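This document starts with one chain, in the form predicted alone, laid out as structure tokens.
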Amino acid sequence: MKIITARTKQKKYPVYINVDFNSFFPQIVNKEFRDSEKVILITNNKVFSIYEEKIKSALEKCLKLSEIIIIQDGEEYKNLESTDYIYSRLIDFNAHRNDVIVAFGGGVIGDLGGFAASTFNRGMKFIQCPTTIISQVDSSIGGKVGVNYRKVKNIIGSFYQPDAVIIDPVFNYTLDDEQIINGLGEIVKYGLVFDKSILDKLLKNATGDSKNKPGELIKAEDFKDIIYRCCKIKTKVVRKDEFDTGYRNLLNFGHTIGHCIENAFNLKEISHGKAVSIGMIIAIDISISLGFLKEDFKEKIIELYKMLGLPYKMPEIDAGKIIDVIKYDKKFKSTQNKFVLLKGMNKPLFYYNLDEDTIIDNIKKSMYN
């Protein structure tokens, strides 16, 4: 077992990285959470239909009285309306602050579930259990909880740390290929940004019989390695700047963009991992375009999106549509825009207050002619 201490101020929580969920997750909660009488495990009914047996069994050996909320799973389904129902659940079992939520799922579960748990009694006690590459690498650490609104997307959530991230990189295996390239366009942001060597281990394990077959890639020895080193950052970027006032705004290469198009797309017609890709070539272009980047630099990303299968490219869209988005951006004020851009491997930077023009013009170049 791997484990990662993970420093806010708000609390101080570990990360478990681990196979064989089963025997390690009630170990935890009765080492960890012996003042809690209940456990609440939140997810959705499509990850319930897979590990259903493994859910039940898991809780069982927790020794507490336990309750199992499903939600309809769907980015549409992250609402303030699955939150009432959740809120309902968890009267009618009396829950209290001292018991346990347990989100167990992909990123939507993680940020409902924490969201219900910082909201109910004023906040109960949390642990993320997440099921996909997108929610092991990132969304489960750092705290991030809300709900979409009016097609926005998580714009009513607060900042509520959990108290112990629980990741088997065995639940992976169960996701089928978009799933998959979701999570690796999140791994590429991390290599792109901070650690090139990222990069350099996805390629290597892109190779030879496993090239363009995700399945086969995520079974590697090396993608466990791949999971601790984005873990390992994104900790340390929550410590610096646990409210995302300044660095912490790095992690959101590819996603100012990206949430628009998911927007824009309704939050289901391209998903979110999807819409991140194809963000993160927008924001390179829009690099290039300012003379940051060279065009050869976009070149080898591409190759190495169509190593992993990654979209570099999106249906025909009026552009106009993802900018009315852009000014619901949470790092945005009202007379000004902040971009995250690379001006080299592992160089990003800040931009602030890009024209309008520069974006449509970059955002047409990532659509099908």
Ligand code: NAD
Second form
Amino acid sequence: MKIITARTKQKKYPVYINVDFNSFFPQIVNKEFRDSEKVILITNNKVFSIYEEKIKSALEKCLKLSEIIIIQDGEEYKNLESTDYIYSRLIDFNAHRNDVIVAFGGGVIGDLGGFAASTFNRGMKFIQCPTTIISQVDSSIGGKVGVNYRKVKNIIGSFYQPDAVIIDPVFNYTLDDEQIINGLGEIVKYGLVFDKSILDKLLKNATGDSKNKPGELIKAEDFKDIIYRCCKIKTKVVRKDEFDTGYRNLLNFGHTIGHCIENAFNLKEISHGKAVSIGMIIAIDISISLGFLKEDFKEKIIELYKMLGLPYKMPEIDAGKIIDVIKYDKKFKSTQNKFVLLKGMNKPLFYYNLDEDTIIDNIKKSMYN
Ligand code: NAD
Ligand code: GLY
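Condition change, the form predicted alone to the form predicted in complex with ligand NAD:
First the chain shown before, then all remaining chains and molecules of the complex.
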């Protein structure tokens, strides 16, 4: 097991990595959450159907009253209706501020459960138990919690740091290939922007077969270390810029265009991770066209993508449609766009007011190259 201490203005909290959930969770609850009378675990129906036994057995060992709240699986349930349902269950359970809410699931459950925890009783104790790669390396750390509203992603929310994050990499073994690819895309982002050794480890463990069997890659011993390195980066970034006023935007590498690709494809025809993977290639292309990078940089990254089975070509679409979405991106000020580009490996830069032609040319390039 490894422990990273996340230090924020709100809280200092441990991120436990490579633990066995079944034995570790009750141990931590009984030791660190002694004052809590109840443990209330929030999950979704899909995760519950896979892990019902494990969840119940861990809760039993907590020697406290315990309750389980089950939400429907899917991004479309990350909303105020689900929040309302959680509040009503918490009232039924007579939940007090000192009781502990546990988000057990992927980023959707972490964001939703965290939002409920941050607002019910003006803030409950909160543990994140992330069960997808994306939630383990990204969303469970850093306190961004919230829900979607009227089809706008994450538009209602707050910063609410958890009291602990518990990461058992074995949960990833039941993810389907699509979810693994989504997670690998985020990991490549950390490698490109912050720590090249992550890419080296991915490459070392990616046999040519990884694109057919991504499940094998995530079982490699090195993968545990990759998760650890990503968590270390995330905690450092959050420490520097907890409230996302500047530096934390670096985590958006590939996401600006990625989100627009997702939206242009109606948030369902292309997954988040795939859109971000393509978005990173477009950000590299833009960096090349502005003279920050050389073409051979991209060639090496495409080789890595091929080994991992990540998509690097944009499905055909009218590039103007993506530009339209960029204009409404909530991260931009009304008159200014801001992109994260690269001027070398682990050398990110912010670029402001990128002109439309450069964006359109590079989106087209990624369709036909
Ligand atoms: P998700 O929570 O929807 O999980 C993806 C799918 O995997 C779901 O069907 C889920 O039920 C299933 N699943 C979860 N754990 C599983 C397991 N162990 N085995 C099998 N299936 C499992 O999505 P995600 O990719 O984990 O996260 C994406 C969400 O996270 C988005 O809502 C995004 O906005 C949010 N997010 C938040 C932050 C943040 O900083 N708060 C960062 C990144 C992403
Ligand atoms: N996942 C982006 C952030 O935490 O800022």
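Rigid core (definition): largest C-alpha set, two forms, superposition within 1.5 Å. What you see is a predicted model, and the numbers here were worked out from it, not measured in a lab. Positions refer to the first chain, counted from 1.
S.K.: After the core is matched up, is the C-alpha of Val238 off by 2 Å or more between the two forms?
M.R.: Comparing the forms between the two forms, which are aligned on their rigid core, Val238 does not shift its C-alpha by 2 Å or more.
S.K.: Would you tell me if Ile288 moves between the two forms by 2 Å or more at its C-alpha, with the rigid core held superposed?
M.R.: The answer is yes, as the C-alpha of Ile288 shifts between the two forms by 2 Å or more after core alignment.
S.K.: Verify the C-alpha shift of Tyr77 between the two forms: is it 2 Å or more after superposing the core?
M.R.: Stays below the 2 Å threshold, so no.
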